[in-house]
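A single chain, nothing else alongside it, follows as structure tokens in the form predicted alone.
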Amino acid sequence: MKITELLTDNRPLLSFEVFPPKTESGFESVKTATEEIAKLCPSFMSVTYGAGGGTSKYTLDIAKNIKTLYGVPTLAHLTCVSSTKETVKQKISEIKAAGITNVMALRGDIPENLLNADRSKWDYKHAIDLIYELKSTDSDFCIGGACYPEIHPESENQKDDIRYLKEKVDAGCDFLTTQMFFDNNLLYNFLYKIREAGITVPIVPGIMPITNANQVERAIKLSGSFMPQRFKSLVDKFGSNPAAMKQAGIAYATDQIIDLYANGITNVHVYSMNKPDVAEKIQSNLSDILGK
């Protein structure tokens, strides 16, 4: 099933994101964790793509396993940074062969050893190049893209950021998933601006449950996310108590999701980090809302 078909449902829906193992030795434990999350019957599950494409095989293995065993629609991530056309076309063929029609088209993080490289000769410089490639290969792909309620870290201003986002949508992006955020008002303001700019595709908000204090610094580094005082107080109070921080982080994420549903959002995507217990607890907190 295409993700866009799910996003037309007016019922509150919940989806989860998982990531593949970094090495073959970790495959079975990751496979087990992702299966436990799949048993929750989310609206869909996305499977990330390892840095530099090093774990791309595992991305497809995990996505295909979830889809085959549990019938959960899957969204396979694909990045193109510093890749050749031949490499990307091969990955697209593998995705098609796995029977996966939903693809998250991303540029990907630039490896540290290539930060100062001459990018002018790269086959793919931005996610839009990958979107064009996917559309030209198979127009039946349902293509997702990323968006940033608080501005892309490499953009100079939000106006330019939204203009680039519009170009990405016009190239064939069917829906957008947001980077994590911890203040829903930032999302609502962003939605108003992109709708004014003529971006009408479905937007799936991405929520990251912070279940230990060490995640805070990483979240800020990855996305530059604004941390509201309410959230900072939570970390200050419970950060030194792992069990309490986990409970408080799940409660905070749940509260964010409830507010999103109450304000007309239908599908919320949870960055569940291969943690079945976190995914299960959040879904349990929303059981009557979700009808589960």
Contents of the next structure:
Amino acid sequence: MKITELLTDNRPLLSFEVFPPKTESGFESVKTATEEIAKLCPSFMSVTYGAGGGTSKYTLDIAKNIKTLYGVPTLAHLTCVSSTKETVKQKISEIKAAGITNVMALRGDIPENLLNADRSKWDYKHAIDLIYELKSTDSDFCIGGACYPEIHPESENQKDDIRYLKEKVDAGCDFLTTQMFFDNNLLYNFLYKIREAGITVPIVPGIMPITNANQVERAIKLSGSFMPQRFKSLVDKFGSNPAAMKQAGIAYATDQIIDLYANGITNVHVYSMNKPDVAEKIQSNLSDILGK
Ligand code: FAD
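Compare with the form predicted alone: the form predicted in complex with flavin-adenine dinucleotide:
In what comes next, the whole complex appears, and the chain from above leads the way.
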């Protein structure tokens, strides 16, 4: 099933993300976590793709399992930065052969050793190049793209960021998933601006439940997200008590999701970090809202 078909539904929906293991020895535990999360019957599940190729070879296996073993619609991520045309085309044909129609088209983070490389020679410089590649292979792919309510860390200003986002959507992006954010007002403000800029595709907000204090620093470094005082107070108060921090982080994420539903968002994507217990708790907190 195409993700865009799910997004026309007016019921509140919840989807989850998993990431592949770094090594073969980690495959079984990721498989088990994926199965546990799939048992919650989310609207769809996404599987990330290692930018430097580190974990990329397992993305497709996990995505295939989600679809065929557990019957949950799946979204396979694919990145293109510093990859050759040959590699990317090969990956796309594998995705197609696996019968996966939903693809998240990403540039990926530029590996540190290539930050000063001459990018003019790269086959793919931005996600838009991958979108063209996907569309030219099969116009039936349902393509997702990433967007950044607090602007992409490399962008100089939001105006340019939104201008490039519009180009990406016009190139064939069917929906957009957001970077994590901890203040819903930032999302509402962003939505207003992108709608004004003529971007009309469905937006899937991404919510990251912070369940331990160590995650906070990493999340900010990764996303550059603003931490509201309400969230900082919670980490200050409960950060040194793992069980309390987990409970408070899940409650905070639940609260964000309820507010998003109340403000017209239909599908919220949870960065569940291969933690079935966290995914399950959030879903059970929303059981009546989701009708589950
Ligand atoms: P782009 O859309 O190419 O944008 C990157 C930057 O370039 C932005 O500043 C943009 O404004 C600018 N830009 C875009 N087009 C142009 C243009 N034509 N000319 C000049 N500038 C331009 N990373 C992974 O490695 N694996 C994953 O699975 C993964 N999943 C993700 C899922 C989501 C929902 C999000 C939000 C991010 C994910 N990432 C993942 C991280 C992502 O790869 C990085 O944030 C990366 O730095 C940018 O990717 P992008 O697809 O947004 O790039």
